[in-house]
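Let's start with one chain on its own, the form predicted alone, as structure tokens.
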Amino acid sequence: MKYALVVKNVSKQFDDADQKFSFKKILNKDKFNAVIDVSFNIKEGEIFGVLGPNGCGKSTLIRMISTLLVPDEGSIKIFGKEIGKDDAVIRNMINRVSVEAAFFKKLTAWENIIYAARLYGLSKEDTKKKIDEILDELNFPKNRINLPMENLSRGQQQKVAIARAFLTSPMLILLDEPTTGLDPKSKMDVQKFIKKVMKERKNVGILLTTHDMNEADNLCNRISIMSDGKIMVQGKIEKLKKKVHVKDVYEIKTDKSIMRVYNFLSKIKTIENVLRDGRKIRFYTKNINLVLADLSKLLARNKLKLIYLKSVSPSLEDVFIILTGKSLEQDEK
């Protein structure tokens, strides 16, 4: 079995001396541990997800894998080539899509793409044929390809970044929060394209970092969950859901004023981790019967119609909460 990527016992620290005030300074510490003893591998033909909130170490990990940072400890190998020894070869094997993709903003989308293509030795003709196919798959409007990047929407710019990365047919693709800030339709376009690429190219690997649990559930073969620079757990999604034995998860939906229900549930001591998703709310309680009477009174008092209240299967968000003791929303505040 070939591995697209092997990360073994990798750690990375940063100086914290430039911070004016921090608890680390109070404790006489001048180092911040961004990544701590991280290990995982990605097989050929696999999408591997690294999940966690902003600031957990995902982007630092991506920068080390893309040769932009040097690990303090451990090793990283890409198709057998080791970072720190074979960087020139590795850079021709990988490409990266970042949450904040870098462009020449005054140049058009096409000019940015052709510039990147020339760096990889691609001809203008080959680039035109490939990029047309990729942008079609991403549902990028053809009449905007010759507009300056600064005149494109956030979603259109990100689609150009994705097209630019896949244009070079990399063997390892690093997707660092590729759909953050995109509208639901654009997210679906990007995810559909990624699935198509993996179906057609069996010898590549994709590393996806995200704090979007639904995206990970949709795309990844295996995942790891990071918190505070460490990997808490990793494996196949369904096995992780079973492993943490998440029970007593409920979902409620009303016809209106869902925030009143959210605020009410958040104040009940027997309920934990109340999460709102549009007009739905998920929560945990070991005894739903202790909640029903007061919930019924709230609904009647506010003339709310209960659409449903049901027990639901655990999600990746539930797995994260059980492992870390907090939701992604809480961790990002």
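Positions refer to the first chain, counted from 1. Note that the structure is a prediction, hence the values are computed from the model and not measured. Superpose the two forms; the largest set of C-alphas matching within 1.5 Å is the rigid core. First, how it differs from the form predicted in complex with its partner chain.
Once both forms are overlaid on the rigid core, the distance between the two CA positions of Phe48 between the two forms is under 2 angstroms. Taking the rigid core as fixed, one finds a CA shift for Asn302 of 2 Å or more between the two forms. Core-superposed comparison between the two forms: the Cα of Thr67 travels less than 2 Å.
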Contents of the next structure:
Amino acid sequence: MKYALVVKNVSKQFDDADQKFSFKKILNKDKFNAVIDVSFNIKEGEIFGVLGPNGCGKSTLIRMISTLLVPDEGSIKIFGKEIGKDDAVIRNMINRVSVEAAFFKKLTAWENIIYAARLYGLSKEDTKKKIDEILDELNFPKNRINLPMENLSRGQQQKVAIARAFLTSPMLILLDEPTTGLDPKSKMDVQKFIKKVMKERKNVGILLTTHDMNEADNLCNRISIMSDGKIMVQGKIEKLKKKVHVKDVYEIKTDKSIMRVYNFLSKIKTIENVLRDGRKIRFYTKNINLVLADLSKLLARNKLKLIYLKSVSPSLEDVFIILTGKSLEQDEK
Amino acid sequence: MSKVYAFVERQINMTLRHWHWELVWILYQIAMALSVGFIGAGAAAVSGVELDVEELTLFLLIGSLLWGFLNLLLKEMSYSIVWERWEGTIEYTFMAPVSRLTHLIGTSIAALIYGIVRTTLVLIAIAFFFNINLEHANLLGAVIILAIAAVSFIGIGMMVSILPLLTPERGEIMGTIVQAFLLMISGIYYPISVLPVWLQKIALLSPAYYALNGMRDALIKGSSLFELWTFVWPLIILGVILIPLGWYIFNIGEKYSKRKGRLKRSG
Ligand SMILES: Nc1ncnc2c1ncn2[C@@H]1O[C@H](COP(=O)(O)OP(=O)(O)OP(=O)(O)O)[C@@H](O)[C@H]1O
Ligand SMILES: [Mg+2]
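Mind sharing the form predicted in complex with its partner chain? What's above is the form predicted alone.
Below is the whole assembly, all chains and molecules, this chain first.
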């Protein structure tokens, strides 16, 4: 088994980014741990997901793998080549899509693409042919390719970024939130495209970060969940879901006044993460028996009819929330 | 080779897209060059002293044009990195399989072409206003001096270009400081003999000083290549030192910014 990527005990600290003058800072520099002792690997043919709340260090990790940031500790190997030693070889093997559109905004999509393509030694003819194919599959409107980047919509820019990355046939593809900001249809287009590439090119590896749990569920073979720079858990998604069963996930539905139930549940100490979803409420508790008596009193007092109260199997999102203590919805705000 | 061309093509595309701004800049540069040129005639009028106005004008115009050209080179080189960081493309350029040497050569060639085209346009415009007599001029000698001087300026440009990555945001001001300093010590609009002695000594380290004097001798006096050698050899030495030094400093700066995480703008 060959590994596309092996990350071993990688850590990264940053200086306090605030440069405002103070004597305290000169004497005693505040350091910030962005990535702490992270290890994982990606096999050939695998899509590996890195999930985690904002600021947990996903992009920092990807920057280190892209040779753009030097790790303080640990080692990173890409197809056996080590970062810091074989960077020139490695750069030929990788490419990346980042959340923010990194383009010369006054240049057209095509001018940006041909610039990137030439840096990777591609000819104009090859680039034209290949980019047409890729943009087609992503449903990018062809007549937009000669517009300045700044005149393209956010989603269109993102598609050009994805095309730019896949154009150079990288062996390790780093996708940092590639579908953030895309509409549902475009998201599907991109996911379909990624799956197709993986089918055609069996020996590539993909590292994907996303805030979309369905996307991770749909694309990734294995994932790791990070929080505050550390990996909390990693493994096959199915296995992670089983791990969470210790804290059970419940769903409750009543005929009316669901907010009363919501307020009631929110106040109980043994219950966590009460989430309202339309007329249903989801919550976590280790012991449902502790609340049943009080709950039935509440229902009787308010003349509410219980439609159901059942334990449900945890979704990837539940895994995420329980392990990081943060909900994604909170995050995106 | 195709990798070098990537940078040149990018620059050409960019310039063509901004052509109206480029025109405005050229008009500005022409106006500046003209006003410097008129100082020659003005000096005679103000002081009432009999002067060789034609020679003084030529002296000033050469200074203005040459400085315009070298300054443009320096600016194009030194802004190339800040600009890419601002656009957010710097990470993509730095992670591409391009050696830093290729990258810098590409950027330099783009800057050279841009500088030559713009300066030529200014030169043509100026020729309408001043009656410049180049009968005795050694044009070949002037071009050779210019070419060698350009090399040194590219080296300085490399050094200055990486500075903005060392400190976030305000670093680009460094380029402006270097420019102002070179302008002051190199004797662009006056012979350096008017400077305090210690500044004159520093001037001997400035490639612009040799370029200016060489150009003036070639164009005004028509000095032969042999006579110009006094300016050529220091320029060659400066070039041989400044290019590797620029490249070396660029590499140090790049490593530092990769350790400190200074490449990114956001995300
Ligand atoms: N160059 C840098 N200098 C200083 N601090 C940095 C730098 N890059 C990242 N950080 C800090 O490191 C932490 C991790 O940032 P990172 O961008 O890796 O998060 P992320 O997991 O990608 O978040 P998001 O989901 O919002 O993209 C943040 O707290 C950030 O402020
Ligand atoms: Mg990120």
